[in-house]
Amino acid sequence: MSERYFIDNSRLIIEATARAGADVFIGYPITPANLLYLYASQRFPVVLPAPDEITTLQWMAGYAAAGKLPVTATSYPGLALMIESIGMSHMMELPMVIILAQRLGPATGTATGGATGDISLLHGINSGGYPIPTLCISDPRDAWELSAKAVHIADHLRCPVILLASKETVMTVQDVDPAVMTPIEPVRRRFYTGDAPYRPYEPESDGVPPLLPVGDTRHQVRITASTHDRSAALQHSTPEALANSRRLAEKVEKNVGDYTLFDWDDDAADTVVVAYDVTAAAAREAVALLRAGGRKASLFIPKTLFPVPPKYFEILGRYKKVVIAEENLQGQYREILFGKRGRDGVRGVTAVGRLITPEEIAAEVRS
């Protein structure tokens, strides 16, 4: 008999951010997170409980210019708070890794209920539409692989990186074949180590320049939020300090091939479900109802939401129909990808405050 783990994804989530190399969590416990922070402050060989959120993303902040690669998690109660910064370590280029297990809003909603809520903010969440590489979890497999992958992009693109859960997905205890654990690479932190005066934002060919921690006894290291250009001298809209910011959005879009992670199962079908987070798994079990019925369908999980990989419209456009689950109001995801008219032939599932059923999912393909 083969041995199995029963686990929830908080641990895997903190294990394989650990192993790929992230050695720094600093926290203010928030439900649906506070697993999160828990197995952390086991884990971590540096663990700092912050006295609120804002402290929490400057600190981090800090730790990353020192060389650090720091984790926290949250909701979005503390996102809100966070959301300045997110901006600020954006603009300095400072890699971090921030893990949102979504719950019910509005507002504080409810701690203790699920949602896929906070999608439209993610998609928006930088001043001037400058995208953030999100990844979302669906299963135990990427509670593991996603986990050191946002690590390793915080790291090569030198900027935050959002590990995206919801409540049933990190909370959810269960049955665990190890064989998903698969051996997981450190990262290889790449630090400037020339000799030239360093320019802390010269990019190289990939459209990232490499760090320098603050401190270094050979170089200054200079780094701002504020408009600067390749030296980090503030400048108002100088040509080059304007194409210093427009890299900052290159250099996530102009890379997202590395980092495009999807389940595709296509049937030959003219019907696509597509789900994500926790409603991936109620996808599979409608995808396989439909089957057993005779009904052709295919599946896609997107894992990178943003930004949104060119790929998926190359997919999803060879589908007459496509039914988008999701468990929020509006079908934000759906709305992202076709817009608010939609398309022929895009259909959405939603729900608030509750699972969406994969007999649901199966109503609206066969509608």
Second form
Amino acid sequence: MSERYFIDNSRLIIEATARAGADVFIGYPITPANLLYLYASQRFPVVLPAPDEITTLQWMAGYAAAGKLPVTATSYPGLALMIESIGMSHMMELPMVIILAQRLGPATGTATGGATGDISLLHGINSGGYPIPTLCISDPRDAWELSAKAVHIADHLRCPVILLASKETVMTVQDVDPAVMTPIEPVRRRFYTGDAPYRPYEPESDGVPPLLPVGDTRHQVRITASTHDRSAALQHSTPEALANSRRLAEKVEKNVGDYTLFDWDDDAADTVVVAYDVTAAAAREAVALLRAGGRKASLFIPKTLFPVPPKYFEILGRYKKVVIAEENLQGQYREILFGKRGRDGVRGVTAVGRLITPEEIAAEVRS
Amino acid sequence: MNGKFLSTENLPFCKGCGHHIVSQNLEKALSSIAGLSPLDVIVVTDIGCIGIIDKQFTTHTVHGLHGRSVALAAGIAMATEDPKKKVIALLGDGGATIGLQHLMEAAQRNINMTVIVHNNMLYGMTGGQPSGLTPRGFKTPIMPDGKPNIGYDLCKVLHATGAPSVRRLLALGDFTADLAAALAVPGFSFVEAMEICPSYGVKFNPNRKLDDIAKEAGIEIGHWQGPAREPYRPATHDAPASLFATEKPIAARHKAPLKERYAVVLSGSAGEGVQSAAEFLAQAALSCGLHATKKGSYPVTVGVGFSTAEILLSPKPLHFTGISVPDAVIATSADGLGKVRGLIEKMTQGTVYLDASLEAPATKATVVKHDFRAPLGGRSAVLVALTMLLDRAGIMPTDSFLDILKDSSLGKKIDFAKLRQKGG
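For the form predicted in complex with its partner chain instead of the form predicted alone, what are the coordinates?
Whole complex next, starting from this chain.
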């Protein structure tokens, strides 16, 4: 067997975001995201310790407005403080990456306990239902590839991107094949270069307006989080301003094909096991167990959680039985995909405060 | 007036509002700076009446959240390398109190920016509610008898925080020179401009003059200077090394007889090397061509109590990292045993390596008792126990573990002759 590292995914995440061109890390410590902060302090060109999570996001927005691509890492209590500022950055159309290492709630909960309980919150993170691209890692390869992708999406779509993980997926140390560290193309920031006066929210064909940093010496730059027209002038609810707000969702949804990321191991079965984050590992072993026992089962690991790619419905629609395993109270992603009422054949495996085991998932498939 | 920095004198404020006066003074102060172009200025506005002025500025403008303009402006200022650029945050007394932390942080760091607080002593946009800066006795619609407590003194707070330049002035007449002086400060400068809101302040406090209100409340008008300091610039690492520059992959140089997944739990006291011992074991497994995972568990106060590590070893790739019942447990202290007692009681097979000082829990596992702490002290007790486990368990060669230890920072500190104990 070739050489392997013995490392945690936090190391891969930080190295990949830095290689992808993120250039500022603004940190406020919180368990279980502290390794990300530590590694960033060794790897990023600029690292700033902020005095709280609201300041963190505001400084990030300031850096992003000035043409940088900032990153932070937090967990639910910190995210809760950041949410208004994430909404602001989304409305202002500022690129940034927020790494969210989920932990056991509710509230302060257990800092060193694992969970994937922030899915519903992330689904509705913006007032009005405007989605924020959310990628979820489930193994070292994801920690490398999705982290780089998050930086590229933030730049390309000019918006905040959430890179989702959990205590288990950022802190567990494991053997990693160096081959997962494929070459990463650094993002090439494209700023407005025209001679005509810059209109900050005039979109191109992909729905994304080109960015121009504040302080530009040729054009005035206006940025705002209030309802605004394409020139960034505040408007109450003019058709142009409302269309501009609508575009914030459309640019994320319209381009989702560029970042629809999933693993799909189709076994020509009538059943598919769906899991993300740490539960994806249990799901992989559950499917292997089932197959070893002669029961066919397919495996689907979504990586792009939000916006939910239409492709997911096409894939999951092929199966009579869909078993979705996740570590939260009610099966949050299952409810988002299939509604609270669900449909015949859609089953959930959930757990709080412990890992879901491969045997539990396999039992649900067999039942 | 069509100014260089304000495109119109038709500003969006109520008749008689002090915001007009501050804005016009700011226009004049900016115009007095030789060679300054509107594109050298970034105005960041808060929520509140002053926040709707953006459209009139010919500068760059950024309009964000209530109370956060100072932090947003600080981010822009820290990211802006050209010290000639002027970053100015405009906010009201409401924004100043909701974001007091941001003011103190910018002042303490001496971030190159100017903050102007338009203190009209109440929340004008939402109906005239009192703010933290409303002076004692000042009447507002929801406190018609007057505010019972003193407003806090932003200038004193920021001066004490280390701001090089802090001013309080009455927003009356021409104070261009004060604003120009604030804008000329290299680093952080702060101006509190006192006003009376014509819609709510005047109505509820008729016939009271601004300077009388200030005097009666003991609010000083003045300029407080702090020690001159270099403006803050974030440190930059121009070419930071890869996180993998010093992280070396481990080559397989031993062979291991292990055929199935094997789970080990190490449990001892904080500060006794449990987590690093677990890493050494996992690294040794990699050097045998095995797969390995490791998880640590300890109280949030990392320096006291238990320290426990779970290690999984397997000849096949590992996905699921949970351990329901381990194959072996090592407990070297009472803290450590307390954490894994339940796990040991659940074991129906496997081996428990227990320090001689500890009483064995009821278990069907084989219990090996030995004085693990004696040979090399408490800090190496887990290493002694692990060496014994490897000698007995036949999962991988003990030499693989010793090789990793020899190459580690402990290599020269450990007496390897004492490490390997016979016993059990």
